[in-house]
Each structure stands twice: as structure tokens, then as C-alpha cells.
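Take a look at this single chain, the form predicted on its own, given in C-alpha cells.
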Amino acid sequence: MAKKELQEEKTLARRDFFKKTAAASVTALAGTSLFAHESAGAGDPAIMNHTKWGQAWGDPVDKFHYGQPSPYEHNNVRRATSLLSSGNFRASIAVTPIHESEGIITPNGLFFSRSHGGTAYVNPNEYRLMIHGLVEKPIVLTLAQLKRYPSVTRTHFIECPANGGQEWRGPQFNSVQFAKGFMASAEWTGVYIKTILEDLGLKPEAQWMLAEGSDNSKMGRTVPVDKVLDDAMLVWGQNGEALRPEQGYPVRLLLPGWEGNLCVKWLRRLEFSQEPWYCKEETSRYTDLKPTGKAIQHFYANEVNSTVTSPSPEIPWTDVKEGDIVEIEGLAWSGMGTITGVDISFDGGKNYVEAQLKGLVLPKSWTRWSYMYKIPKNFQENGKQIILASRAMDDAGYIQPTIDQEVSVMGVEAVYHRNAVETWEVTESGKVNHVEIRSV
């Protein structure tokens, strides 16, 4: 379908749509909507009917302490596979479904957790950091102590740089959750690293800086000093609550837009000294094999990514008919800066059109993209597939590349990192698969 073609149905599509929001209002009493079946209304039992929970008392205000989700939401939870644990669970990843996610912030429970020995519990009142090395006052601090620094709330995403890496031979798994789901988005509040240093003082010979966990796996990251004095934060509060266990309470590491093995939970010390540590996960690990046979070491932010979280493989159009609008809904996502576009192919990328942005846009965030479709006709009957496919752009220049352009750089035998646009197949009785577009 030509450029053209796409534009004029995306204009359509929305002159349909408020051409039928003007009828709704008008003929409101008559119980039409621009989304309701026909079969809704007259006779419908849900309409009809009392209902049971309306003519019973409720459960007590204080009937739960901390609020729970509806027990009709419990599919809208985080998920493991044996094929990206090892044989306890310890060493392994729960993922976010991204595709039951509303705007760009994600909820604690559902966020994704990776960790390598399991999850550690923290007893706050025996938490110490310690911040030594090339300081000119080095410090123990206790969690108290940590928190009389001026703080700042920032809302940033952390992402696992295997996200969609099991895939760069083909996909491996029919769902948005497990394809790309090593993510999530949320409000962080803690202290600049740039802050604490000020009252401490960094010796002019400093360079990088350990990042140490207390858990069992002693995870060890480096960082780059320039790095640590542009926005990396020491995080204790996450969407407006203490982090979770899972997350690394009471303080983890944050370094927006970098890779979320970076951002070290259950933090216990920081060191600064002249050269790297090319600790275990920075040199056995988290490190990406070239066609040429060496490996990309140092590898930090997250480049340029977006998918399509609906229709999706948990989420099709099996329930919808041609002249329908539906709204097709996804994220972008950038390490290296804000989300400045982005593009929908409905032909696995031979043609795009633009997307609109919704909500906040923020840099080093999830950024929410939509469109709106009209269902083309007789498509549950003409065998035609659509395959959707998005690209996101971002201010700091980078677009997203298509399968083919990664590959003649990385091959295939990387495992982190891997951006590319990835494509879905809605077939014509509305399921969809993840596919994959090798060359347009």
C-alpha cells in the first residue's frame, strides 16, 4: 500500500471517526456508540438485570492494608520461562506485560525484576553504603543518612539489554510480554550522585566508579566518572513508595537510558579509581560477539526501540469487523535522548506513515504512540494479512534499523542490544503472530 494510500485511509479514519461521535451524541437516548456491537441494548441480561454486586454490601474500607488489583485483572501479571531461568529460578527474569500497560508508568508489582541469585530482603536498619576510593572524605552512610540529601523525583525506564535479544535468528516467542517485555517505566525518587560527591569530594584522577551489590551474586558494575556526574541517582522511592525487594531495596543504582544491569540493587558500595574493574557480568557476560570475532565491551545505553504492544498475541482482532476503527497502541523508547517520532508500516515496512505521540514525552522514558485504523474491507474473507511494523526516532539522530542493517553489523550470534523493527502479522481472522522481515 503506497505512502499516499495510507495517509488519505488515516484521514478518513478520523473523519469517520468524529463524523460517527457526532451521530453517537445526537442519537445517545437510542443507545448507539461508535464502538458498541450491534447485539448491545435492548435484551442485553448486563443491562436488564440487577446486578449482584450492586445489591450486597461491600467489603470494609480497611478490609486490605495496601490495596490489591481486582482478582478479574489476574492475567495482568509478570511471567517466567524456564528458557531464560536457570534450573531454581534464582539467576532469572520475571517480564512486564507491556501490553496490559496504561501510559508510561508501571505499576511496582508488575514491573520486570532480573537478579542473579535470587531476590535479597534488606533489613534497613542494617543498611550501609559505602562511598570510598578517589573521594576526598570517604563515608559510611546509613539509609537515614542517605536520605538528608536534597532529593529529586525523575521518571525514567530501565531496560534489560537482552530485551528482545533471544531473537536475533528469528523469533522465538509469539508474545509481546516474552519478546519485549524485559522493560519497564516509573518514577524514581533519590539523590544525584553528583550531589553526595559535591559534599565529599572526587579527586581530579578519578575515572570510573565499582557499583557493588550486597546480594549473594555480589553483582560488580563499572561506570564511567562522566557518567556518574551527569544523572546517575541513588534511588530509594519508586512510584511514590520504598522500592520493592525485588528492586533492590532499600537503594539501588539508576543510570537513565543505560543498561539495567548497571543499575545495581541492594547497593552496599561505591569506589572510584582510575581505571575499570571488568568485573564478571562486564567481561564474561554483558558483552556483545562481533562477526569478527571480538566482543563489544563497555556496551551502555539503550539505543532507539519501539514495538506494538495492541493487537498483539495476548491482545488480537478476532472480535472486530470490517469499517471498524480501532486504535493501534505501542512504545518508543531511547537510552540516548527523547523520542522524537514515530512510524507505522501496515506492509512490514515497504511504506510508513506517521504515528501520533500521547501523553508525556520525557527523555530517557517510555513515550506512548497510537493510531488510528479503519478495518479494511472484507478482511476476514480476503486472506490478506497485515503486517505491522514501527519504528521510533530520537533527538539525539538515531532511527531505528531494519533487521537486515543490524545483522550486517552485529550477525548473529550477539545477545544484547538488539533494536532492530520488528514486525506482527495480523492474519485475516484477526490473530497475531510475531514474524520476521528480513529485507523490504
The other form holds:
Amino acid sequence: MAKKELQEEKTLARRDFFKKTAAASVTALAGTSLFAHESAGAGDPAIMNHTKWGQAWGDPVDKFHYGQPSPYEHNNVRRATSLLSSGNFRASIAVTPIHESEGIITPNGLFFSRSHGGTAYVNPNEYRLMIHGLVEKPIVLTLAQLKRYPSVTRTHFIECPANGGQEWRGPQFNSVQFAKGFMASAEWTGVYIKTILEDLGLKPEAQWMLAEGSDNSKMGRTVPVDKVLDDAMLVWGQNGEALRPEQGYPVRLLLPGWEGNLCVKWLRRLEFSQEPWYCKEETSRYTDLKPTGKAIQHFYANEVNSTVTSPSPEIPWTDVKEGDIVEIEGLAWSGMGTITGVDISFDGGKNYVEAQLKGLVLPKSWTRWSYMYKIPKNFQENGKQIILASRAMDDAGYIQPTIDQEVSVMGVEAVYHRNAVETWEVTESGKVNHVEIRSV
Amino acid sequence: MLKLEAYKKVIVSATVAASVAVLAVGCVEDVKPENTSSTKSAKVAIDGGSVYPVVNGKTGPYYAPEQKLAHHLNYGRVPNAAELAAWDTDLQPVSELSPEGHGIPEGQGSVEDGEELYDAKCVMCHGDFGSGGGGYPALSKGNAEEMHKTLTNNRWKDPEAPGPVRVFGSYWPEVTTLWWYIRDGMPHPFSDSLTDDEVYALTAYILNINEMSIDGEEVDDDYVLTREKFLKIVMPNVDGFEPNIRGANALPGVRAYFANAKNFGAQNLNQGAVRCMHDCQKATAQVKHIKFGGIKDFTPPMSTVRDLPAKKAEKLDVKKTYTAACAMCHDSYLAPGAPEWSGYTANGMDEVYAKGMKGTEGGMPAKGGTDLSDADFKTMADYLVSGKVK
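To test you: the structure above is the form predicted on its own. What is the structure of the form predicted together with the partner chain?
Now the full complex is given, and it begins with the chain already shown.
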């Protein structure tokens, strides 16, 4: 065969391949195997054909001075919704695609983004941090001066306490990104505030610290000194680089395990006082109204929590079949300690077995868990569609409540701190639906 | 100077509330705490959680060298009086310890002036008489005392019942919060732009639309709010929050509150909770599905396909842009083609364009907060004024 003909054949085959792949990726979702043509003996075109990227120069090494994800990953992104669009998306949230998250670190570009007056772009050269009030010596620091303090690096999640807060009265989001993605996790670098206070001297009557941002909303919160003298940090590093603007560049407060809202971004001022402040976002919002008519204020920690992340409504089991062994994976986290175990249920929380933790298990951090599962016929056990549920525990003794348990104390108007067991129904076709199990 | 040791003693002296006897109901199983090789302390943090003190040079799994510094680091400098005055502008409420509160400035403003300001700078987002609007919070839902009674409403057993009303008048425990936030955070696209007297006037107006009284006197349409009167405001929900955080010795109470899981709807295995493994549900348990398809208007739309992104359309989509960037305010104020536009177009469209691009005191952010090109912004302005897409 002449060389030219060979080339044409190859080109045709490649075109054919692209057509087929496009078709196959659609049918794969409907449950047909991508590899059906193997049995026909033709061989997988992805193996049989040369590829574009294998037969030509790739990009020069200096094309991107800051690397970008593969263009094929363009759907792995933060998302927003008009339900949560307050202030023309300036007092709003964009949530993390946890259905695509790997491990226990969120890439900085996918870290959920929440602000009360828009993302501020602070000039680091004009950055000043003032620490004053009930300290022996008030100070003002530049960014460079702040970074001279001895640094620590810690892995912690940050979670908006409204994670899952739209679903007190019933499930609303058929999506794990929106049902549980008001959170993300990173390795943070900064300085313990107690280290700075060793230098400044805290007066004994101090009970509270005001943390105030420099952004358009001057976001402020009151923090008890217990936390300040335990593990509170001022952080400037996020996964090995500077904080992203959405995370408060150049400096934010990090209160490990506590409400994301308390971890004030674009931080400019810490003031110590004997009395608390009553900032807007610690009374009008971020308070949990109980059926008694009283509301919990200063509800600090995000309690023990977990969810299945695979399968999910976004990436369901429509391509698996009876008898397949698949890994069910999920995240567990607690702002009150270290995850000690996760139980998994296949009947919506009626019966549980132990799942396995995997990877690093760190305090106040995302923790991965896993369970190898044999897919039953029609995704049914005992004649019922399986309903996946996970229930985590931590080393402070906390265990996730059922919805009934949590609602019996908190009612359904609390908005924040909902950590009841989440449930995911698998349909006969392998689709996954977010459901809730309630007795009341 | 180093007072930290005293604090550490206070913190670690907070112990767990007496652990509740385990009720042997149903299926109690052995709790096997795995991974408890951590250096968790027996003490409880103020939030009810674990504490990881530095033990043998480690906190939890992290190495944590605790270097005792021979002398102070002395980074930074002491702020001068002018700098402190510029930034130390927070407000704290009136209390037993501080009868004058903290940081409450001199000044005054009338309900009448407040209403005028409100109509000029606030109404486009917060609605007539603070009734709220697309995506912005309501400031009133009527009489504060009456709204306050709704806080025990709970749609737990009856989803159709009226819910609680959580607006300034019914819910906020302190009025200083309102004053402080108006001055520092409002109007939302132009914060830090109001004088103290203007903030008093707006506060007076918001008290008025919440039908509140100060020291027995109704905040009526002729009311003038002064600092002295402001100090006497008692909010209907002043005692509506737990745990108590007021007073010189508040922290022990906060610690005790969160040491008891029952206070905040949590389950703690050390306080009588049960890790049920078998037959854990009531017979009445039901599977609730998402109603009416649930919320799906995600931006960008949900997809997990791995393909190459579509080329972005360069052409301006007027209607789409309006919905995304303008409708929230303009649907209720100067809607597309609204007759009220005639009050703005007398000097021609160039003035409308210029004002819109710069932003206006009336609450319009520069280019409506969009990153449209000048040409596209003008197209949008044409649409707003005429109501027609060219």
C-alpha cells in the first residue's frame, strides 16, 4: 500500500474514532460498555490508532508560567445557584465540586468561595494588621513583618456552617456538590496567634477577640480567647502558595474546625476586650433558632459529619452492573476532633457496618473512607432499592445524629450546623438520588 | 507581661459536664475508637471538642517545637493615636459593665431624613418600607413586638405553617449592630460613604418601620434619634440567645453550654448516645424524595463530561445579561422601559451612560457590577431605558 493511502486510512480511522468515542461516552452513561467493539476483534481505537498528541510537538515548557488544568477538566469547577445569589452574588457562595475531589486537599482554584461584600483585591504593599485592645503592647504589622514570626503548617477543612442548611425541611439538591460542597480543605501556613501574644502580653480580663476584615462588608466576628490561645492561626499560605483572593489574600484568620464565617478574610484588625461585640454576622445570621424561640449564638464548631462522594448524583453507577466490585468512597470530617470511624448503611440507616478509613487521619481535617461493595441485582437488597448512608464519629465522642434526633432538639428553622446522616438512594438504573429518611 | 500561663490554667480547668449514665436501650455496641493514638487531652475545648496540647514536642500528629524565646521578637511598631482612631471604630452595646456602650458616636438624625435617604439609597434593594426584595434582606415585616412572637414558629411538624420572622426588629438582640453595619457596610456597593448623622437618620427610619418605641416613646414619623436616646434602645429579642456571653465572667458559662451535647442537638457517645448498628429505625421511617425536581439552576450547569470547552460566544446576550446582572434591583426600580426613566434621560443618553459606568449614589454600582465593555454596557443601558433589544 502506498504511503499516502496508509496516511489517509489512518486519518479516516482517527476521525471515525473520534465519532465513536463521542457516541460511546454518551452510551456509556446509559449503561453500555465503552469496550463493546473489542469482542468484534477490531481492537480499541484508543489503542490501535496513533494519537494527535503522540505525533507532534507538545507545548513548550514556558507556555504557561502558571500551570492550568487540562482543558478537558473544564467541568470540574465551583458552581453557584440563584437560590444563594444574595447581593448580586456579592453576599453569596460558590461551592466546591466534592464529587470530583481527590484525597483530602482541595486545589486552590476549587476552594469554595463565600463573601459578604464581594471578593476584595488587597494590595499586599498596603497591607497592615493592627492588634490592640487588652494587650500590654498594641502593634501594627506589615505583611513582611507578620511573616517573620515562626510559622506552622496545618491541614484543615473550612466549612460554611450552612453546608446542608437548605435541607432542614427536606432534600432540595440532587447534587452532592450543592448538598455538601459548602466546604473545602487545604494545607495552611501561618502563625499561631498565641505566638504573637507571647510577645504582646494579653491582659487577664480579656475574654473576647474581634477579628475584622478590610473588605467592602468589614466582615467581623467575636472569638473567645480560649480558641485564640489554643490553635487559632493567622494564615498567609494555602497549599504551598499565597492565599487566593477568594480566601482572604493576603491574610485570613483560621480557627481550625470552626465556622468558615469566623475565619475572617482580608483580615486587618484584632482587638481584645472584656465584652463581646455583636457583629452583624453573629446575630442576624449564623445563629440557630430552636423551637423554644431561643437561638444558639456563638455556635463555634462544625460538628462531626460525613457523606458518600462516590457514587453521587453527578457521577452515578449507571455504568456498573450486577456482580461488579466497586469502591464506595466518601469524606468524613469533624471540627471538634479527629475522625475515629465511619459506619456505612445500605438501607438508609436501619443497619450499619464499619467502613474503612484511608490515608492520613488528622485533627479537624477531611478524612477519606472507603467500602468495597458488590453490586446487587437491580441495585436492590431485600427487595428494596439500596439507600447509602454514612455516619462518622470523632475522638471527642460525637457521632452523627439521625435527622429525627437532630430535629427533635433543633427544629427545622436553625439554618446552620445541620450534620445529620445524609442518604443517597440508588435507582434500578444506577442513578443516585439525594433523599432524606424521616419518622416525623 | 506574659499572662498566658494563667489563661492556660483557666482553659484546662473546664471539664466535661458530668457524664450522663448510658441508657441501655436497643442495640448498644462496643465503641471501638480507632486511631486514638493521638495526643488528645482529657480536657474539653470551649466548643465541646478535643484539645491537642503539645506533648513530647508534638500536637496531635504534628511536630511542634516549642522554643522558649530568650527575649521578645519586637516585630512591627506601636500604632499612633491617629491610626488607632482611624481603625478602632467598632461599636459595642450598652451593658452593665459599659453603661455607655463602646464607640457609639455623637450625632442625631430624624425619621424624616432617614426616609428620604432610604428612598434615595436603599429602597432599590431593600424594598418599600424595608419589605425586602430579590436577593436582599427585609428590614421589617411589621410591628417588632408582634414579629418577635413568631420566633417560636417552627415548620417541623407542619411544613405549611408560617415560619419565624427573623428581621432586625424581631430578632436582632442589639441595636449597635445595625448602626455599625450601616456605617461600615452600606450601601452595599458603596460602603463607608455615610456620615454619622445619616446613619442615625437611617437607624431612626428602620426603628420607625419596625414600629418600635424608645423608653416608652413611639418612634413616630416626627421622631429625632439622638445618641442619648439610642443608648436607651432595648430590642425585643435582647434575651433571645444562648449561651450567655455578657458580663465579666461569661466564658465559664459558654464552656459549660457546649460541654453538654443536648444543648445543641448533638449526640455524644460519652454522654449517653448510642452507636446503633442493627435495627436502628422506627417503623414509621419514610424515604422523602426531592419535590418538583429540586433546585437545578446551577451556574455553570452541572456536567461531568470530559470534552473540550465550547468556544465562548463573544456576542452580548442582552436579556441574559439583564437577568444575571441587573434584574435583582431593576425589576423593582427603573425596570426596562419604565416611564420613570424619563426623569434621567432629559440630558440625553450620554449622561445616562456616563453615570452608569461610574456608578451612582442611588446604589447603582459601576457598570452594574459587570465587566462589560463600554460598548456592551451602552447596549444594556439602551435596553434598560427603552425596554427594547436593538
